[in-house]
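Next up is one chain by itself, shown in structure tokens, the form predicted on its own.
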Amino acid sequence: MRELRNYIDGKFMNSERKFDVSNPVNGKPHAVACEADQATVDDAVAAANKALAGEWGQMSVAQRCEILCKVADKIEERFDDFLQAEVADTGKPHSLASHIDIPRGAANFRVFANSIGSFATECFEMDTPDGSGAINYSLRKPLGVIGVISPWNLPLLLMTWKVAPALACGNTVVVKPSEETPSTATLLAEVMDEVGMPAGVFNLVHGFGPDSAGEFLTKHKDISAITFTGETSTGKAIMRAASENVKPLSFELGGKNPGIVFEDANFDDAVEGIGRAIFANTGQVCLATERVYVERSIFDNFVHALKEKAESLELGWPDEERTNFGPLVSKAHQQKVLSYYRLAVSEGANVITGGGVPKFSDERDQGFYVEPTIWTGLSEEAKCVKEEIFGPVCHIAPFDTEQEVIKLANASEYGLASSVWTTNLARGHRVAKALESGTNWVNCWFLRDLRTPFGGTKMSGIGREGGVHSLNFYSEPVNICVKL
């Protein structure tokens, strides 16, 4: 099995404690990762701070961006290595990882390398009592050492979405990937080594959350800021830990996202788009749609069409071209999703399709698969309608008026994303504007311009990522006042 080591101060480091990394397709370990202890995390933070004062801190923006572009080039050069590692950790189909995860992982470095060069600051002229005047101008400076804690659902994409802007702004990083999916983070460390990234700029520590690398990182007094994507409950724990040292936080957390289909929507487009929003990446997407509201006049037809969509998904092997549905990431997560499948029945759901575990009669039966599932008939107060499940499942409910559905969609403690499907663009704009979500799509889903703000409201997060919004977080303004 491949050994995944920590990467600190430009060197790969072993450790006494190790843990297995399993392939979700068959449940078998395919790699072993070295767990970082407190001393290892301390070394990583020290190396990152040292690099700030060294070669990295002395580089110009252009020099930093040149290295970041080399990182992008090297990821593309090693595309197959990254693809195999991502699939081994997540079990997701090649068709998904090869078109989204790996290309975006490389693109993030180019996007932010290009963005930082045109990142504008402010300048204000002012009067002074003696009439000579003064000029105030601002500079953006790096925050320092960024603790990056990334999730398991889109491991490379979401890690680089944080690492790239942090480095572009001149920070150094200590990255803690999910213990479920540490392989592409380790490959990225190799890439950093290969392109000549100065030692200590990119550091990698493997491990878990409580009493492991995650907690050691979030509580560390010499970490300047923390960026995290993952469960809301974990975000709360990180906020408590970080509060001792008062530092900036960027959180992209959970969601229970609504999709709204009006009777005048392009029916086929809505079925296709909502289906993708539910079942893409086996529902393991923070932006996934778990609550669907359909205007009553087309409700029955829509439920039937979405059922056909779910039952047409191909649960083949990851490397088969036809495969478009994979396993969940772990046994624990499989059991969590299955517990909601059982809970829905006890809460009175009509199971339109799914609700169990598929049978393959091969080694995939030891993997972490669940069936794509659709429910109707639940109360809006049901736990399965209120709580994030993070699996390939949705509840569909009818509505009668625009005002009613806006109220239903907003009746959630989360506020990450939504989609509205209608050919009346005035209504599409009106409804999207009224929804309490950070990202609102009209007649599409997951269509992303990387320059736009991304993040959630309410319990779905703090702050925004993307374009200048990321650069604003990873740097701080300093005002200089010059009396003339």
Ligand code: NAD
Contents of the next structure:
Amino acid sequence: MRELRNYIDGKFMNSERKFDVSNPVNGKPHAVACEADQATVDDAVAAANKALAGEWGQMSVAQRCEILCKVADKIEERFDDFLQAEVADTGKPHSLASHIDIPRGAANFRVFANSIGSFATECFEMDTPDGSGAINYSLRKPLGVIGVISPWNLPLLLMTWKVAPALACGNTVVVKPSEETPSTATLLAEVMDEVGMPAGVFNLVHGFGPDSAGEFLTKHKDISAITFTGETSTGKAIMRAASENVKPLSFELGGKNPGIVFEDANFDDAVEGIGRAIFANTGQVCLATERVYVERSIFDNFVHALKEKAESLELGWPDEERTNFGPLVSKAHQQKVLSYYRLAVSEGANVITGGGVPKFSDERDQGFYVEPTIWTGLSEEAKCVKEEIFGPVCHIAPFDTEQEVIKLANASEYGLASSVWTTNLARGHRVAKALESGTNWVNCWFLRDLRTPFGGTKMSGIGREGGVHSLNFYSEPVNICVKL
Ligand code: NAD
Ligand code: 6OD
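Having seen the form predicted on its own, could you now give me the structure of the form predicted in complex with nicotinamide-adenine-dinucleotide (NAD)?
All chains and molecules follow, beginning with the one already shown.
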């Protein structure tokens, strides 16, 4: 079995405690990870602080960009290693990981290497009482050591979405990937080694959340900021821990995202787009649609078409080209999703399709699969309509008016993403503007220029990532005032 070690100050380090990493396709361990204890996290943070004052801190922006582009090149050169590792940890289809996860892992480094060079600062001329005047200009400085805590659903993509801008701004990082998916983070450490990243700039600690590497990092007094993607409840725990040392936080949290289909939508496009938004990555996407609202005149036809879509998903082996639906990430997550499948029935749902565990009659029966599932008939107050499930499931409800559906869509404590499907573009703009989400799509889903702001309103997060928004978080302006 592959051993996944911690990476500190440019060296791969073993540990006494280890934990197994399982393949969700068959439930079997495929790797063993070294768990970082408090002393190991202390070493990682100390190495990251030391590196700030060393070669990395002296580099020009152009030199930093050059090395970040080399990281992107190397990820592409080792594409198959990253693909195999991501698929082994998550069970996701090759077709998905090879089109989204791994290319975006590389692209994140290139995008931020290219954008840091044009990250402008402010300048203000001012009058002075003696008439000579003064100029104020700001410089952006790195924050210091960034604690990066990332989830398991898009492991490489979401981790590099933080590491790349943090390094572009001149910080150093200590990364704690999810305990479920530590493999691609370990490969990234190898890549950092191979491209000659100065020791201590990128540090990796494996482990869990509470009372483990995650908590040790968030409570550490010698880190400067924490960037976290994961569950809202974990965000609350991190906020409490980080308050001890008053650290800036960037949070991308959960969602319960609505998709709205009007009668005048292109029907086939809406079925295809909403279907992808529900079932892609087995519903384990923070932006996934779990609440669908369909105008009453097309409701029955839409439910029928979406049922056919769900039932046509291919639950093959990850490396088969036709496979477009994989297992959930872990036994615990499978049990959580199945508990919602049971709860929906007791809350009065009509189960249009799914609701159980598929039968394969091979080793996948020991894996963590659930059936793609669609419900109708639930009250808007039902837990299954209110709470994030993070599985391949949605509830579909009819609506009659634009005003009504805006109210229904906004009646959530979350505000991450929404989609509106209509051929009336004026209505598309109007409804998108009225929705209380950080990202609002019209006639599409998951499409995004990486320079745009990404993040959630309400309980879905704090701050924005993407382009200049990331660069703003990972640097701080200092003002210099010069009297002329
Ligand atoms: P999670 O919150 O369970 O874990 C995320 C990370 O936090 C892991 O590395 C975990 O070890 C660590 N962690 C857990 N408890 C901790 C603690 N007390 N202190 C420090 N670290 C701790 O999330 P997950 O289950 O890995 O991911 C699924 C969740 O992430 C869903 O809620 C989903 O909506 C959310 N998510 C949000 C976005 C977004 O951009 N808004 C993107 C992806 C996932
Ligand atoms: O595409 C991205 O940059 C991004 N942050 C996607 C988030 C997906 C959540 O699961």
